[in-house]
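In the block that follows, a single chain appears as structure tokens, in the form predicted alone.
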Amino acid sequence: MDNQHDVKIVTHMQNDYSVIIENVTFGYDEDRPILKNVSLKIRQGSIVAIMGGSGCGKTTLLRLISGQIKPQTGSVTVLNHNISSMPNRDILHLRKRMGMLFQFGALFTDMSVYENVAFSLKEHTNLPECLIKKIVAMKLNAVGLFGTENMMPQELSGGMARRIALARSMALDPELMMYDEPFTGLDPISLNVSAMLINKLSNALNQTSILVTHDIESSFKIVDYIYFMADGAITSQGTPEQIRNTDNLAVRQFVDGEINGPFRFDYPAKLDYSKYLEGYYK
């Protein structure tokens, strides 16, 4: 199976894809690359999950897509811009077309709900306050939390805070939305509500959504396509049905939650632990 994940149409013009990553290698340490020759394409308007064990490079991919870091080799094209070679000022401008939901919401703790959701509108637009108030009300209503404008983050439950963060990330109606572990720490009801909202908002805005997630059941209900990562590389890909039925042992271990399999629990340390205890290393 190739990297063009739309099974309905085989060939597309480049501008049909919101993200194109080609032969990207990246690492903070030359001796241990995090990403190894990664290539993938994410079609405009689709919901795509990036899955894999902890430390396999999923969040690093999001950082590349958002322009926080640049690849050592290869190219990253986002919304038809090769951000691998763009100056930082242009990347900052391009980010106005992106949204990001951080793992635990990352609300500004000294700002009210209203101030949190209105933040990007005040920073990046010249809209009058009366219109900003209406937009904030619309975004809060979209996530089912209209009426919480005057509350502070510490007054919110975990699920409410995540939905407020979602409303904030949607304030500028981004074309590309990135979610870093959007379901972590949520109770089953809040988790399903969050998945429903991601699907609803993505469809309503014809938005491209990228989910970095470990949650199998909730994400499989809403995503169109899945890239599976292991050891810094794309090792499998396909629709949720194809991933569920794969014969790839690493994917099977991940989907089934098995302890034994190709995925290692231990960090690949250079030192031998038993020799360390015996005082071999000085």
The other form holds:
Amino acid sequence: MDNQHDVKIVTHMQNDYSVIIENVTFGYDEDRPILKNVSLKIRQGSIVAIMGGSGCGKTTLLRLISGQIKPQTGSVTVLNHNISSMPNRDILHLRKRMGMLFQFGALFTDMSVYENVAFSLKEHTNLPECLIKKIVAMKLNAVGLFGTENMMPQELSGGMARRIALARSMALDPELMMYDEPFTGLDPISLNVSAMLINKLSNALNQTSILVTHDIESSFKIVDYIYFMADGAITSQGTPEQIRNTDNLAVRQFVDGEINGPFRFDYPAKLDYSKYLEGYYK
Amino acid sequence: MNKMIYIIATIGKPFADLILYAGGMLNLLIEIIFSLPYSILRLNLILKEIYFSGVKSIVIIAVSGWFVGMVLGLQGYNTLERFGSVTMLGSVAALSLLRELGPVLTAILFASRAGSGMTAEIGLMKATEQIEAMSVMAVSPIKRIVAPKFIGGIIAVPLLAALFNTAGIIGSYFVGVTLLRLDQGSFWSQMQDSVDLHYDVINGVIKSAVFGAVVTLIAVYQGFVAKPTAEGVSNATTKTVVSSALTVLALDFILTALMF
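For comparison with the form predicted alone, produce the structure of the form predicted in complex with the partner chain.
What follows is the entire complex, opening with the chain shown before.
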């Protein structure tokens, strides 16, 4: 399992990389790093999952790729632009080529479904309203929600809101899509439909997709490569098959859902629980 | 020695916080000013903000103005009667409202009604990742959300102050002329004689526009720095109302000293 994954399944895959992260360190506080010397490369057109326990730095990595935060050391190159040294105005421009699906959709609650999906199109293009209407209808149809144009986000179920958010993030046909926990809180049908949609849209648009997820079964069906993170570093990587058969204890514990292993489930309390109940501590 | 450090830290922290707060606001103001050329062209967004912060505040402003005017009429009549100058009531009411009460009370009411709403809206948008989503969609939240609110506030507050003044004058007329039988000719003619368009009315409008800008700036800043929790948003709305009221009153003193 080398650092540059050699996935052979996507025939139209080009040789260049959509994302290159090299020796990145980042922390919100100086003395508490969240990412420690992280390096990874993501090929254009591939679907990659970033996995790991809660709080291991997966979402922070997505925020670095989207340019919302900048690394303290190292470099982040996205779509052939080194965004670690780019001014914010240029990053904003580059983001027109990216899309992001947030964990809970993040739909604009004061706008209808139509206005949400049409938002990027209205902000970044001069397309006539009649054409925007057609594009919105196409995007909604792609996520199976054509006919919901006039509904407000409050009227949608969690799964529907996520699919509308997917349609919104796809409005400009981005080259790079980021999904933050796309499968969390979905019923089995919505979950399968979402996984199928991500796969279908990614292949149809030759789009690079990065999934931050905990869902092993659904993501293993669609991803080409997996980066496994623990405590702010990439501890393991490989194809779904390689990850399933790995002997890395942390990955095994995560994949098998075991309580005992390198990942601690219990908070490392300073006091002894039994003694605490006996009133040992004053 | 430790006690000394503790005392210095205790005294210094509020000052340090105040400097950080002022610096944050100034930073936001500069960003807004740079966004104005883009946002001023988005008339639909500005009109939407004027509707939400201005039109929807009409009732509270008109009713408050009416009652303030009635109180002015009653107090003014009682006081002026002692000096045999009740005919000056129209002049007293108009000048009090145009120069001070109109701009100040409108700004405070605006902060309570619209300012707190702006803070809650931005705070909740932040909590539900809507601000982040907008930013990731390559749309600047300052240009799209904040600047239109700022322009809307500058336009809405002077208009609301004009409404407040009108309602107040009608209220004092109602008490002075209708209830206390003051001659209506004296009421209006004294008002006409003493009120100067540039000196009183225009200065009042300038004050209102400044208050509108300050209140909106405080409201959007508090929304942006609010902790993304229910308690955080609640605290931020309270801070908006309290900070706005204190800032408006302090600024009113400075503007009055400069203008009149």
